[in-house]
Structures are given as structure tokens and as C-alpha cells.
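The chain below stands alone, shown as C-alpha cells; this is the form predicted on its own.
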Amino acid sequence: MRTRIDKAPTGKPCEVCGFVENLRETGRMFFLVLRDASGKLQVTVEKSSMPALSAMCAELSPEFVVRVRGVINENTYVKLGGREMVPESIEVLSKAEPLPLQPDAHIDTRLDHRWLDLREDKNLLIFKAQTTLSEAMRSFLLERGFLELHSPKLIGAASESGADVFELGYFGGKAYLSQSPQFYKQMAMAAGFDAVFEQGPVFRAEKSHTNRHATEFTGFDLEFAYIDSFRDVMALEAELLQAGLRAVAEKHGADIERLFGIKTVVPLLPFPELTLRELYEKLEVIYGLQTPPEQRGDLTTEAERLAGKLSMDEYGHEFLFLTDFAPEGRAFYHMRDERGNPLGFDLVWRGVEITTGAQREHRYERLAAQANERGLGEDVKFYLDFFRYGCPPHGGFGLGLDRLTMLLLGVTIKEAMFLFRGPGRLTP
């Protein structure tokens, strides 16, 4: 039976499997190292002794995908991991082509070849790293009585705003693909469950072509009830982010610095805060950023990426949460104060907003005066019924798991996914 080359014991018969990375001959030896997602192996074949597995050797090629049994061996000369299996068979699974990609190929090319691109180790740590951080935010919510929902993705109006929405038929009616699974979340908390997150596939039709946006990424959303201020929910997303980004660290940390130069900071709590307010004056003052007053009321890309040097340069902190925000440019369904503002949030990590949050407007006649403000009254009549009976004041916030895993790594949206969707992009 095969085992994972990482938990191949040594001094005992075992069997691997993985794709021939490299094949070195020399007058005495054939070396081969073996790869798995798990690690690798050299595998060791003295040609006097071991004729047959040496003419075997000679017809294999680079990825070829072999089976071999074997002892393995310590052997301090052996500088990968100090160990070498002395094989008894070797045998060929699987054969390959010449590949047709090189490393240092543009990314459209290397996303035209992604199965192959995927065998790198940078881009094989950035899925271990994904899969880490996504572990350890579910099992934070978990341990805190969190309920795990999957929402559907085909609903009969858009999730919002009606804009950016991939429209499609259905049996003669139309259907919408969802944006965010908010509706439902509220549903929830109208249900009674109290606290529930989803992670699962979000669509946005926009046609943008930056390095960090997508038309269909993964969501990690989350909703909660019974909270006091927005500033519960601030509170949460910051323990949720430092928990995951402690199990990277500490799981990854090393290979991340070594492969992509980049340190894992396990942030501090709090997060720094600031009003928008705030953020436009110490902006000005402190790096000349000049924003006109009509734009002063949501965030700009060149302030968002000044947010992130401020935060550094201020108070030596990667996050940073700014509130206050003008009305116009948040959701209806967020909660406002006497004044009419918006009780919610964003945040920023390195330069970059990766978090829209609020309290929800949960009192049915507030919430529908709301909707029918910007004209939406008519087209989430289903999801304002949710209000109608009863509904805890809660709120919660979404995250995108693909940008989060770009701005650990400092690499683009396309890296960071397994497999890229934009608006050039259906295949693979």
C-alpha cells in the first residue's frame, strides 16, 4: 500500500509513489528524486548491483509518475531531508510528454497549462496554506457554536442591487447566480440559529482586469445575533484573522519566507481604527494625498493603499479598520444611526480592503423604508418578509479567501486561485 513520501518510515519496507522530478546519471549511479504533494525523496540505484532497475531507469524522463518499493535509508550525504530509498522495483505508472510550459512563462500561459503550473512548489504551498487558514477560521467558529450553512447559488433576484449579476434562464423564467450569500444569512438569524458562516463559491459580473478582482471567487461570510454595536463584529473578524493567520504561521511560516519572501505577522488585538474622516486628514497631512470632499465619503483606491502604509507607519500594524462611511456607498440593509449614518465598517490588510461589515437593520418597517429608498422595494419583498416576524439585532461580515491567500503570499488574484475565472477566462 502506498504511503505519503513525508510519512514513509525509515529502516523498513514501504512503497511511494509521485512524479520523477529530476533523473541524475553518473558512470556508477542513476539518482532519481520522487515528489508528492507531501514532499520528496532521492531514490538511489547502483547500476552493478541493480541491472534491471538501471536499464529501467535509463528509459525514464522528467514527470513521468512511477510506483517504487523499497527500503529507505538515513544517509547524511544525501542533502535532501538526509534519507535515500534503496528501491527493489520501480514501476511506471504513467508517462510523459515533454512539457510544454517553462517557469518563468507569462501567468496566461502558465493558466492555459495550470495542472502543470500547479507542480511548482511555490504554488503547491500556496493551497497548503489556504487549506490552513481556512481549517483553523472554521474551527474558531466552530468552537464558538457557529453553524456551518451551504446557500443556494441560483436565486430568483439579485442578491443587492440588481448590478453585476450573472443573469440566466431557467425554465422559461429567469434566474441570477449569488453574489453573496447575505440574504440568507439574515435568514438564519431570523430562524433562530444565532450564528452561522458559509464558505462557498460568489459571483460578480464585472468586467475588471486588476490583479485582485474575479468574477468567481470563494466566500468565507459569516453572521451572528444578539450583538450591542457593529464593533462586536469588528471584534470577532479580528480574533477570526488572527487565529488563522497564527496556524499559517506556524504551520507554514518558514516555507512562505523562503519561497516567497514574505514574513507571516500573527497580528496584535486591537486592530487600529479610524474614521474615514480621519483617515482622509492624516492621509493629507502626512503624505500630501489631496481627495476631493465629494469623494471623502467612501474609500479611493490610492487612499486604500495609503491606508496600508499608514497603519504600518502609525502604529505598526498590518490591519486597519475604518468607519464611518457615507450612506450612498453602503447597502441598504446596513443599520444607520440618529444621524442616518451607516453602522458598519471596512477593513484594510497591506494596502488592501478585504472586509465589508456592519450591523444589520433588523426592524422590519426600518428595513423596508430602506429598501424602497433606493427603489428596491418590489425585488427583495422575499428577503424584507424575513423581518416580519421577529428578527435578533445582528451582523457579520464577508471575506474573500482567495484575496486573503494573495495578500499573505504577495502574489496576484490569479495565483492565488486553482483555477482563475475572469472576464477572458473559462478554461481550464
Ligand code: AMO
Second form
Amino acid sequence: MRTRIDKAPTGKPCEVCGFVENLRETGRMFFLVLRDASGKLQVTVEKSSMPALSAMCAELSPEFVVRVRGVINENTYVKLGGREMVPESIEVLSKAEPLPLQPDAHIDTRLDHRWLDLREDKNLLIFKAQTTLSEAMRSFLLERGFLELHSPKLIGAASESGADVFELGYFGGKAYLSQSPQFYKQMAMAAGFDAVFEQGPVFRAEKSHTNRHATEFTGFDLEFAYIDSFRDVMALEAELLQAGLRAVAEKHGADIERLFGIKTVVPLLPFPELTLRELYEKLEVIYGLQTPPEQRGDLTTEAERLAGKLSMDEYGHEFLFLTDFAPEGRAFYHMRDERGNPLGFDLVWRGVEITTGAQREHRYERLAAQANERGLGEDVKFYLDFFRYGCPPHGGFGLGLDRLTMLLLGVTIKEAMFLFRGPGRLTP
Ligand code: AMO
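Same protein, different condition: the form predicted on its own was shown, now please give the form predicted together with aspartyl-adenosine-5'-monophosphate.
Below is the entire complex, every chain and molecule, led by the chain shown above.
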């Protein structure tokens, strides 16, 4: 039975499998480095005492997939973990052609051969870190009684804004790909579920060519009931991110620093917070950023970037909550205060927006009026109905998992996603 390299025992027979990462021949020996997802192991073959295995090694090439049986010994001369396997047998499970991809290839060439690109240690670490992050966040929510949802992605009406929605044929009619689980996580509130989250695909027909936009990404969304204000939502998000980043720092902090040169900082609570008005004032005074008044109700790209710098300079904190957005740029379902301002927020991490959140309008008449203002009435009638038969006050947020991963490791979204989808890419 195959054992993963990190679990393979020393001093007794075992079987390991993996890719041939490296093959080196000297006058007396063959040294083979075997790689699986858990680690690497040197396999040492002495030519004089193992003629048959030596002949076998002479036939191997990098990236062949092999099964090796033998005994692992401790050997302080071996750089790779101080262990080496002396094989009894080597079996080729799959041959490999020479790789068409150089490690320093252009990102688009790398994506064309993503399954080869992902064999790099760095790239494997991205997905180990992401797994740890999302698992820690899931556990955090499960411990607090949240239910996990899987809402449909084929829907009959645009869920965020009609503009960026993918339309598809549906048995002679039309359907859309979900832009957010927004309506359904709120439906769960009307269903009395109290607290829910979902990790799933989100589709946006945005023709953006930036390092942080994708047309399909993974959303980490949650919603919970009986909040007193959107500040409860912010507080939960800060705790959630702290728990996620703590798990990543403990498990992968050293590897992330070694391979990406980035420190994984476990953020302190509470996260700093500014109104947009305060933000623009500070950006102007401290960095000289000029922003026309009509753009100050929303976060401009330049302000988003500088918000990251400001947060570090002023508070020594990587995160910054922003509040008091103008209603025009915000979704119709955000609750508004008596002056008509949305009771919601954005969260910026390392200079990139990672979240939008809010308290939701749960009162049917007001919600219907806010939808009508945007001319959405009929399209969202099914959604408005959720609020007619009793619904607790509630709020929540949407967090882009790919953005979290990319910022964690200081890479672009193309590199952070298992398979990137953008305006010009639908393969592999
Ligand atoms: P919003 O549209 O801000 O809010 O999306 C939430 C988060 O999703 C991520 N994100 C993206 N990631 C990659 N590529 C994209 N094109 C992209 N667009 C958005 C960002 C963003 O902050 N329903 C609301 C959330 C809520 O209020 O609960 C919503 O979807 O990290």
C-alpha cells in the first residue's frame, strides 16, 4: 500500500509513489528525487550492488511517475530532510514527454499548461494555504451554529446588477448565471435558518483585464439574523478573518515566507474603520490624492490602493473597513438610515477590496420601494415575496476567496486561481 512521503516510516519496508523531480547520475550512483503532494524524498541507487535498478534508472526521465518500494534510512548527509530510500523495486506508472513549459514562462503560456505549472512547489503551496484558510473559516462558522448552503447557480433573474450577468439558453427560454448567492442567503433568513454561509461559484460578465477580476470566482458568503447593526457583521468578519489567517500562519507561515517572501500577519481586533469622507480627506492631506466630489461617494481604484497604504501608515494594520458609501453605487437591498445612506461597508486588505457587506432591508414595503427606484420591480418579485411573511432583521457579506488567496501570497488572481476564467480565457 502506498504511503504519502511525509508519512512514510523510517527503518522498515514501505511504498512511495510520485513524480521524478530530479535524476542525477554519478560514477557510482543514481540519485532520484521523488515528489508527491506531501513532500520529496531522495531515492539512492548504488550501481555496483543494484545493477537491475540502475539499468531501470537509466531509462527514467524527469516527470515520469513511479512507484518505489524499499526502506528509508536516516542519513545526515542527505539535504532533503536527512532521509533516503534504498529501493528494492522501481516501477514506472507513467512516462512523460519533455515538458513544453519553462518555469519563467509568461503567465498566459503557464495557464495554457496549467496542470504542469501547478507542479511547481510555489503553486502547490497556494492551494494548501487556500485549503487551510477556507477550512478554518468554515470551522469558525460551524462552531457558531451557521448552516452551510448550496444555492442554485442557474437562475431566472440577475442577482446583483443586470449589467454584468451571463445569459444562457434554457429550454427555449432564458436563464442567467448567478452573480451572487445574495437572494438565496436572504431567503434562508426568511426561512428561519438564523445563520448561513456558502462557498461557491460566482459569475460576473465583467470585461475587466485587471490582476484582481475574474469572470468566475469563488465567493465566501454569509448571512445572519437578529443583528443590531451592520457593525455586528463587521465584527464577525474581522473575527472570521483572524481565525483564518491564524490557521494559515501556524501551518504555512514559514513556507509562505520562504517561497513568496511575505509574512502572514494575524490581524488584531478590532480592525480600523473610516467613513469614505474621512478616507478621502486623509488621502488628500497625507498623499495629495485629488478626487472630484462626485467620485467621493464610492471607492475609486486609486483610493482603494492608497487605503491599504494609509491603513498601514496610520494604524499599522493591513485591513481597513470603509463605511458611508453613497446610495447610488450600492445595491438596492442595503438598509438605509434616516438620511438615505446605506448601512453597509467595504473591507480593504493590502489595498484591494475583498468584501462588500451590509445590514439588509427586511421590511417589505421599504425594500419594494428601493427595488422600484431602480426599475427592478417585476424582475425581483420572487425575491420581494421572501419578506412578506415575516423575516428577522439580518445582514451579511460576500468575500472573494480568490482575492483573499492572491493577497495572502502577493500574486495576481490568475496565479491564485486553480483555473482562471477571464474575458479571453475558457481553457483548459
Ligand atoms: P460584491 O459584488 O462586492 O458584493 O462581491 C463580493 C466580493 O467578491 C469579490 N469579487 C470578485 N473577485 C474576483 N473577480 C471579480 N470579478 C469579483 N467581483 C467581486 C470581491 C468582492 O468584495 N452580494 C454582495 C455581497 C453582500 O453584500 O453580501 C456582493 O456580491 O472580493
